[in-house]
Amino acid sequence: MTDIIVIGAGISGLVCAQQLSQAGYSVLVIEKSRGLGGRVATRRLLEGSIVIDHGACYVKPKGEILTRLIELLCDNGVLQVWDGTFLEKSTSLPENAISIPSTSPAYIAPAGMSSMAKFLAKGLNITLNQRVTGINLTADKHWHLTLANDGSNNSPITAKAVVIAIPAPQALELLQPLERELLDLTFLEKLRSLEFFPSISVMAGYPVTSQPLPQWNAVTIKDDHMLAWIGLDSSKRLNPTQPVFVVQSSANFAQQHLETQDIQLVGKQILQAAADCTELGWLASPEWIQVHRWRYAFPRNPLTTSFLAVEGDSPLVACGDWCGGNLIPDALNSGIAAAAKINTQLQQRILPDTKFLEILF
């Protein structure tokens, strides 16, 4: 028995359990993946000699909190400016004029992306590689998980309130056989409600001859129907082995091409694509390439509200970047509002609120 168990280790999941278990709860956070931070990921190949980003390659300050944070890690050498140049291409404009948008610094952990995250997990009861597989309410009002951790060895856990922090659809799968039982139809018909933008990203490594090395870190490609951003991954690194870049895919060339049996062929179409769009022909050569999927990257429709919640007395919330749709800043204020709306149910306890960055510390 614990207090509480946060499905998902991604940025919404674990700010909420740290709210929790600053508070004094006793918190399990179960993740299905290897790694942490969800859609704040990082990929180490060749021994963790070459560090990759291919979920959220960059971020901006936006909101307090996020703000804060991006402050915290730059001080902590955990994160640092992006210098360089940034391009934003438009084949909508006359002869696909490229232009230098006039944004806000952007932030890079030279460590990896998912560093945040593992700053966010600090002190925290976490297990990888589990996947709650079923969830249903015992006799005494329990929330009773079943996890697997390879399709099979199933093994119970119970917990007073759970919090579900990972993509609508994938909690609407978990949670609908409890329809006529225990959920509100308001509640399901919400998470139905919502859609995805799918993507998919291609990392690729090149010879270190390669030449000529583009004179930009970023290209974001507009009104394309194949490519979405272009990255020169390895200038966010302190001594790179190797130039290596990352490509994102459109939502629409993403939604096309999901199911597509070899991927891989699909990553050397995407690069050959960013080699026409920069003119730097090498692109489509590369040394080595991995593809990655992302079925939920983006909420095409996300709620206007922080979070959603079963109202009973089993505490039951439900909270991402679904809620808000600013991937990174609302997942923090959606993760502090699902732990605000859990205590409420529960004991009522004094939650750090804003304040849990600097306990990190």
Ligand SMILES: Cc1cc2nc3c(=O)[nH]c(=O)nc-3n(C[C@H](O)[C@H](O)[C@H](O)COP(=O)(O)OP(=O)(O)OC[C@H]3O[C@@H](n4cnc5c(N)ncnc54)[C@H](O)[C@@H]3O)c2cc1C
Second form
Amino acid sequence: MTDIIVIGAGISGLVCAQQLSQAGYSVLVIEKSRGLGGRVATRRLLEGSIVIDHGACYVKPKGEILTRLIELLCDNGVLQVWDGTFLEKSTSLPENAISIPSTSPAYIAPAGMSSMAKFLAKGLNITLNQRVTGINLTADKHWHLTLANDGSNNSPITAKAVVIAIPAPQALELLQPLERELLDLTFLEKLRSLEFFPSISVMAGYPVTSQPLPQWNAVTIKDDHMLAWIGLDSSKRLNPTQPVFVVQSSANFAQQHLETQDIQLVGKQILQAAADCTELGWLASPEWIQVHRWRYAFPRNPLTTSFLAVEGDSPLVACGDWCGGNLIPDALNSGIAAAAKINTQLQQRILPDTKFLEILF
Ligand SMILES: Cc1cc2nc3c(=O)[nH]c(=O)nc-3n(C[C@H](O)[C@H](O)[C@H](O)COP(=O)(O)OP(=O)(O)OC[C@H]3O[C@@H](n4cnc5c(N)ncnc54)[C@H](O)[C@@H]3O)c2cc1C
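The form predicted in complex with the named molecule is what I want next, because the block you gave corresponds to the form predicted alone; please supply it.
Whole complex next, starting from this chain.
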């Protein structure tokens, strides 16, 4: 029996778990993937010699806690400013017109963005490779979670409170069966109303001799039917072995191709479009290519509240970027708010709040 189970080891789940475990609760985080970070995702190829961020590409400071976290991660060599040129291209502008947006600094992790999550996970009790497949309430009003790993069911676990730190449509799948007995209609209606945009991320590596290299680090593309973002991912690395690009598709294009079987072919189409858009013809002929489908990439219509809670004797709170926004800062704020809510429903301990970071470093 644990005090609190947190489902999901993305930014919101990890921050929430830190707050609660530093306040003295017993907390267990359950994560379905092999790694930490959720959509703050890093892929490592060739025994780690190639590192690629195929989820969040960078983080920008917003709010006191994230600003402090970024500061501490910079001091510890985990994050640094992504120096260079960032372009914005709109199909509604005349051919080849490119505007340079004035932006606040973007921070990246040379070892991969998921190293942010590794820091936030310090000291936590986390079980990886376990998907929560069911939630039920026991007669003594404790939450009973069913887990599955590689298709085989494992023994269920029990907790006094549950935090669901996963995208809203996935939370709905888990909670829908409780509709009649436990959950009030407004809670489920809110979950049901939330939609996410999908995205397809293409990772591609090129020969070291590729020329000309771009004079920019990334291009954001507005209003294009196929492309949303093109980033020279290898410009984030300290000693890149070859030029590596990440290209993110538009939400509309991802919607059309999310279920396409030959996703490599879709990836090649995206690279061809990136080559045309940037006038770097060689982008269409990579040495290698990997494609990732994000079914739930960005919340389309986030809530205006920072969490969603079930009132009653058995605390259950849902959180994530979709509670208040669609980026890392929103996930972080939501995780902190969810911890505060669970705490008021349990033992009302003193939470570390902004101080939780100092303990990690
Ligand atoms: C392609 C892409 C690019 C992005 N770029 C940026 C960017 O540049 N800057 C920025 O700030 N943000 C960016 N974002 C958004 C950012 O990644 C998210 O806002 C943030 O990571 C969301 O965190 P979260 O904790 O709410 O959810 P998630 O990161 O989705 O975490 C949820 C976790 O729960 C796990 N999970 C789900 N279901 C279960 C289950 N049943 N059992 C156990 N575990 C489960 C998942 O595996 C995942 O690890 C990007 C996102 C994408 C997809």
